[in-house]
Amino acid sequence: MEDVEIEVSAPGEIEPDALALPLTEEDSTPRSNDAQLGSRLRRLADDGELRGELGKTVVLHTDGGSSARRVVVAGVGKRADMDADAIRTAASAVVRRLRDVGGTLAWLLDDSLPLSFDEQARAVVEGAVLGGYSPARWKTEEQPSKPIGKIVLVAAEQNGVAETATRAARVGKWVNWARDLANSPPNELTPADLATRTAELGAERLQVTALEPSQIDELGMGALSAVGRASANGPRLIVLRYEPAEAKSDLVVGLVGKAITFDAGGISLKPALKMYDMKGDMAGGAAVIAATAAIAELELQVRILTVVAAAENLVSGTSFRPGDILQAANGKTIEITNTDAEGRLVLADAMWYARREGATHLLDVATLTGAMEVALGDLYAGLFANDDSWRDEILAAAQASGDHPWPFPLHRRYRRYVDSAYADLKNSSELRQGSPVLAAEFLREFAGEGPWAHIDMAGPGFLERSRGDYYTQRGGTGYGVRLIVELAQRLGA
């Protein structure tokens, strides 16, 4: 993986391959500090040429009359809806438009817009970074796009948009990390290649350990175990710490992220239609390691412990089944009503250990529950949290970050519905009520004493089409990166 360079100018000092410029639909041409060229940029909005819906573009070729080779007017949408998602949008349509060009993008960040320049830098580079990606790597015949190198953010105040835009470039990397994860075969990313892509990131800033199936039975880890014994690639426990040289209180951050590389949904078979992706139910894991590596590389002055479940949940003579009975690491008991209820059994055990590790505040990411899907579509994850103060430090760093959650309730009478007539509780409820809801008061049950949220990503985490904004392309998208870094910036600040 490289790093975007990022560069901060005045107007008028640089010459790049292409120099976009923001415009708004109540606007009849962008902004420019050049005459020549913004007599060119009035004669093309007079023939109808320059609009400025979100999402649209439209290139000049500057014939040498501009410092700039190509320039792009880049609609930004209507000023009052102006969010940095907008600017997110508006320069991923950029990056896909010079697409066959690369080189070095010039942005023109404009004061009469309705952001501060450290929040358009920001989405700007997300916006190109995350936009420019292409899950395509498996192709062999594809021409690759040519990459943008370099970002040049053009700004006559640049106090602290230097710094702000090279964090986003440095976290967009491991989001489209994360996405590579996600979007990899399950023949090339088993629990174990997992552990060994995890492994390398290893470095002097995270140690990075992986427990194997002996060991995890060795722990008690029942529900873990069940998962993952039917496949001949067994389970892993994944551990990363974080431990910066001077963090900021005693407070240890426990990410937790559910890995099944490919589910099939054990005996209570999934149906055929797109189980193929069924590959990126492991895209929680895959946020929290990618998080776990950008806040070392950032030196975050904040602990993480961050534990992934990986397992495959496939069908054989050793599959657990419905009925049977397991025993957590908790040593709580658990009946097995649904085997494709699976994410909450390994998560029940990773939370565990977080604790017992050490961890003070928990948050688990996982591509959980259909329903969730069903309710909030692709752009919002589900929130579930049983102290309020940490849910609401999640929602603020959630909307710095561009990854949407929206908090949901837990309540304690919901607990009757996962009852069991034989254990201590049920896996999954036969009603068609809720199903986020319980599998949030499932998982309450394993969280531990202290602060605990759950997010339930299984919209916004695999997309099965363009979602119509910065992220064109089927498949992972990183969610939950950026959210988890902007909490661990603030927690350490």
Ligand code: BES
Contents of the next structure:
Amino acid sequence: MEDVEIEVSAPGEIEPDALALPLTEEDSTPRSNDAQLGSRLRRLADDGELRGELGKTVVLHTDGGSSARRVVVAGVGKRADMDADAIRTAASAVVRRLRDVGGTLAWLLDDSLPLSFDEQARAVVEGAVLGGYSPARWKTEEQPSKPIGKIVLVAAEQNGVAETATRAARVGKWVNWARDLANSPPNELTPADLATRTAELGAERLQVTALEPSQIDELGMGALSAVGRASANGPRLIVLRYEPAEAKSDLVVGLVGKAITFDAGGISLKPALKMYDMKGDMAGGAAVIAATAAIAELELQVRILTVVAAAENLVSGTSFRPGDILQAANGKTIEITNTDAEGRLVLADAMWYARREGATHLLDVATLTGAMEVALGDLYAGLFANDDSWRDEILAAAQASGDHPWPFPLHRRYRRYVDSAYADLKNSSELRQGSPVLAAEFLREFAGEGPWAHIDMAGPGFLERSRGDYYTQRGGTGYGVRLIVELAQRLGA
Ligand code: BES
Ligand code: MN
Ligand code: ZN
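Switching from the form predicted on its own: structure of the form predicted together with the ligand?
After this comes the whole thing, all chains and molecules, with the earlier chain placed first.
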């Protein structure tokens, strides 16, 4: 996989295929110290053709009047609303506008904007890389668009910008890798396929293994085993270990991902409408795998132990049933009241394994409950934790990353919702109340000793339609990859 090339340059020193100039709604023309360009831009502004509306682009051929062949005026919206997402959205719009041009895109960093050059550069690169993604890989006659091969950040003051931008390009590539997996059809991405794709990432400091169904059974993972039992494509427990040359602390971050390669709901079958989108129910697993690969590539100085529970939740003569009582690897017994609440089951065993292998801090990432999407839509994920300082570290990293989570409560008094008459607990409540919280309460019982956090990304993990920002395509978003890499960056600093 190729990274987009990054360069930082002083104004006027480059000859890009296009130079993007950000424009706010309050300004009439973008900043440019190019006199010839300046008068053309002013004429456009006078004619009312330049407005800084977020996501609006105006392309202008320079006909030799500038070292750039084209100038793209990129609307970044109102100054008061300006944040990194606005820049990402503008960069995405520019890249999509330049689909037939490709090549080298230069972007003028603007010191009048309320974001540092570092923040602008990072957002430009992320917006360009994520905005240029297409899910149409399976079309046989897709008109190929010309990719942006190089991004040049134009700034007089260049401290640290190249490093930040290069890192953003790397991470963006892994976000798109996770999107490819989420968009992969379930006939092409079974649990075994996911294990194979992950094994390809193995490197000197990144060890990848996968447990087969028989090993999953031998270890007593009755929950993961039951969920995967109906499918001819048996479950896998995929494990990645990243050991940096030098770690900054004794922490072992356990990243746990839900990877249901297709969730039909099992015997508690889902309705037909939109069931096809349940190929994306492995997006959490893809995110932790991609993030681990990115962390290894960036050689961040923190130990990572990633455990992904991969299974296919189908209906067959070997399905687990409502009424079954399972025993998870930690010994707890679970009454199954709904086979469609399978994510918490596979995560239960994966978290146990992560603790057994030495994880000190857990973070699980999952498309866990439809109600999370009902509550927060496609932008925010819900964040739950048994430890305030671990939760705050994750929140702080998230805020810088572009992946948005919002804290939700856990409380012992929710436990009664999953009390079972027969077993230690049941896997779902028949009441239509607090489903994301109950799922998190359930998980807490399997999180073992030590800090644990849970991200329910059912909303932002897989989109039904454009989000109107830099995610303009339906399907996987790679939610969680940027968040986790930023967290690891901080823990390894
Ligand atoms: N994978 C689904 C959750 C989901 C739904 C993710 C829609 C993304 C979009 C999960 O396995 C599930 O089916 N959850 C059930 C739980 C319920 C039975 C307690 C749900 O949310 O309906
Ligand atoms: Mn389900
Ligand atoms: Zn599911």
